[in-house]
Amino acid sequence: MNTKLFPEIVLNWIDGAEKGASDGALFNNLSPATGKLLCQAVGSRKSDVEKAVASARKAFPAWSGMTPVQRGDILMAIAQRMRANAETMAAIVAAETGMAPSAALGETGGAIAQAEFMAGEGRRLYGRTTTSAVPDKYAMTVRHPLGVAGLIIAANTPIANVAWKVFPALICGNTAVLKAAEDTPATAWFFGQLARDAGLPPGVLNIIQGMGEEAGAPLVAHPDIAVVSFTGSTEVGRMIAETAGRRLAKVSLELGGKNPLVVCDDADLENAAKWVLLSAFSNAGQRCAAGSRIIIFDAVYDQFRDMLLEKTQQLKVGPTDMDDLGPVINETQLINMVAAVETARQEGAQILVGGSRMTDPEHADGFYMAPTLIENADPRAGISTREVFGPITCLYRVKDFQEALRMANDSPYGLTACIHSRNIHRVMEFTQKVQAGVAVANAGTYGSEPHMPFGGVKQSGNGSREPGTEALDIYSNLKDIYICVEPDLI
């Protein structure tokens, strides 16, 4: 337990002060890296979800009534004072989730990077004027905060994930319950210590602690909840999805991928494995967008997995800059990972390296699953077809382009896909006709900027698409104004 980055209980914050669960609850939080304890949190319930809506509530009418650029300003004061908190932030980042630390501070960089993006909307957050076809009429449309957002996050990227959906939610007015992701509760609670010391009045963001069922749900159902944005795995946003549905709440929901990774047999095949390395195993293969489908055409696949197994083979596991990959988040993921990896193999698939959990004594106190390469997997198997969230990647063999794109379009997610191609021809062709929110040629599968759209179709997503000026469409609503002047009043 490091108590100079955090304390031994992190609380909520409620109404601009820390507070305990209602009924004293606590949870553990394990450092993945070494199983050992890190800090316990408070275990909220119903109880504490309502008195942060509350809270909320009240903020709501000061809050939505300052200009945009106010918000803005006060916005960046929060990204200024990220900036300067960076390598603290990192550390904890670091401490949670077992992330090297040059990786945990790359991803404190993204988040402020998506915070500056956004507090800047408020200096713009358009709406736009234009013509009517009766004459002595004017119309235009301007953009109206909605009210409370629940904002519920993932564990993968902690502090991204906060920006991704605060700083849009807050720029357009709202005010913002924020659930922390369970196995990341003190980046969340760092995050809310700035927010305060920036100036953020009171109530505007609430933060609570919690597991899912607990204080998820209640957040969900919470009929003063005008919006619920939702990171997470599909099974979970379907249920979020029914019940918000059922009070007409408007949602986003961010959710799975078994994202493709097609290899041409021109592509540059060096570069290919580099992105095929970093999109299966970078954060152990721990986001939404992890390249898990790894399509190879006929004339290179022999080379190109023997190159994929002698590179992974040498891959470090561990958590610091010496390594490549860290730990996954939890011991109850990897058990999962371990069994999803044994099913393969007993439903026909070839392990060709890894498979199973690092038990060696630098690795066997922490939660460590070896990279791991699979071939011969049925497309239709579960490894194939159900998101795994870790150092896992299957290949799979086709004979030419119309091929490989059937093959990528055929999976119920369409999150991300890349090509690696030097044929013009087949990048365009690529890019249009895969069924995928991002399409990328010769990098990897994931990765978005502040000031892009990022979301999936299938079941990838319901549509919405964050970050980008596009988060804005999900956290306001527009007015139609018409103004009619009276010619013989001029």
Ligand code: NAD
Second form
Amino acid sequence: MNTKLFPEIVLNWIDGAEKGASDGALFNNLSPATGKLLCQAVGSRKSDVEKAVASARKAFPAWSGMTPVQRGDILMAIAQRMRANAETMAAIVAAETGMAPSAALGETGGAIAQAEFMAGEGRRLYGRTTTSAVPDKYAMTVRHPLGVAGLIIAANTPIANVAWKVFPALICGNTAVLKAAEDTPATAWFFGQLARDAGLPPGVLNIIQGMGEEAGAPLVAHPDIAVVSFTGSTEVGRMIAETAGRRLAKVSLELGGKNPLVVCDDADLENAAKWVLLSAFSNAGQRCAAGSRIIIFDAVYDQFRDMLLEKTQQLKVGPTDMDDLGPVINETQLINMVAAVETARQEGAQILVGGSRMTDPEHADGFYMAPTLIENADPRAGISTREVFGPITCLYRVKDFQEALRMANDSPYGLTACIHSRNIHRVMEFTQKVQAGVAVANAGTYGSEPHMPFGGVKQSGNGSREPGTEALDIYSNLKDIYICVEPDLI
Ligand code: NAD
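Could the form predicted together with the ligand be shown next, to go alongside the form predicted on its own?
Let us now look at the entire complex, which starts with that chain.
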């Protein structure tokens, strides 16, 4: 147990103070790297959620009444605390996820960049001034907060996920209740502590720990939650949209992906192989933007497969900076991954490498999935169409560009996509025609930046975009203002 980084029992943050669950419920948080207990966290229930929402409601008038610049100054103070405490933050992220310390520090840096960017929006938060058809009439728009935001996140990049939601929600003048991911409670708890120390007024951000159905669902259903912003699976996202839709609450959904990476016959194969490995296996494949469908031109298929196979066999798996990928987040996910690969095998796919839990002494206690390459899977099979969210990727052979594009688009998801080609015409055609929220040439399926809008089409989301300035559209209402001048009174 790591008592130096976080407490043995991680509590909720409600109204600026740490609180246990009303009924004293706790759940265990295990280290994915060792399987050992890291800490326990509060298993919040509906009554705890109600207290958090009441606290956020109470804080709303004062917070929304501040100028955006004043809010931005406080958010910038949080960003500065995050920077000053980046090593500790990253150590907590690494402990909870099993990712390497350097990767956790990189993720923390991304979260800080997001914090700084959004804090700066306090000095912008632009509306529009525009023309009117009518003489002596002036038209403009302004932004208003919605009220209390309900924020629900996944554990895969825990501090980035916190930052992507909290900063845009608060800069717009909303107060918030964040439901932390159950696999990374201490990361959210530590953020709450930094926010309090930086001077965020009590109740502006409340953080509740707990399970999805017990703590997340009552938050979504709460009548005082004006906007629900959710990052997680498509399955849960659909339920959230249904619940929130009944009372017409605003919803932002950042959901799963089954992201294609196309390797053309004119690609720089070394560069493509590097990016396939990073897209498929970095963060143990636990990225919504992971590359899980590698679509390769027939002319280079055999050569490229052999390159990938050799490189995958050389990957080091473990929780240190010497390793290429770490464990997956929990044992249930690991079991599901192994089962998905087994089903694929039974349906005729070939497992080129990996495909199972790592059970050697170094890995047996943790939740390690061997990096897995699969070929000859039917493009309509479950392994080709359902997100697995682990270090598993499938290779597909296509004869030409048109078949590659068709296959890339033949998916229920549409989050990110990538093409490797030196041909500008192929790159342009692919990035224009691929059905995805993000299209990349000659790099990975992931790597979106904090000032750019991210989100998907089809079942990868509901059309909203986070972060970038586009996130402000989720967390604010626009109001049109018309001012009519009476010339006689001038
Ligand atoms: P999940 O949907 O099971 O859980 C996500 C969050 O929702 C957790 O905090 C969980 O407690 C909560 N939750 C679960 N059931 C709930 C319910 N009934 N009501 C309210 N909240 C509930 O997802 P996961 O397996 O933890 O995370 C992986 C998923 O997240 C993948 O599908 C991945 O693609 C997606 N993801 C998407 C993005 C993006 O930006 N598009 C980013 C990261 C992860």
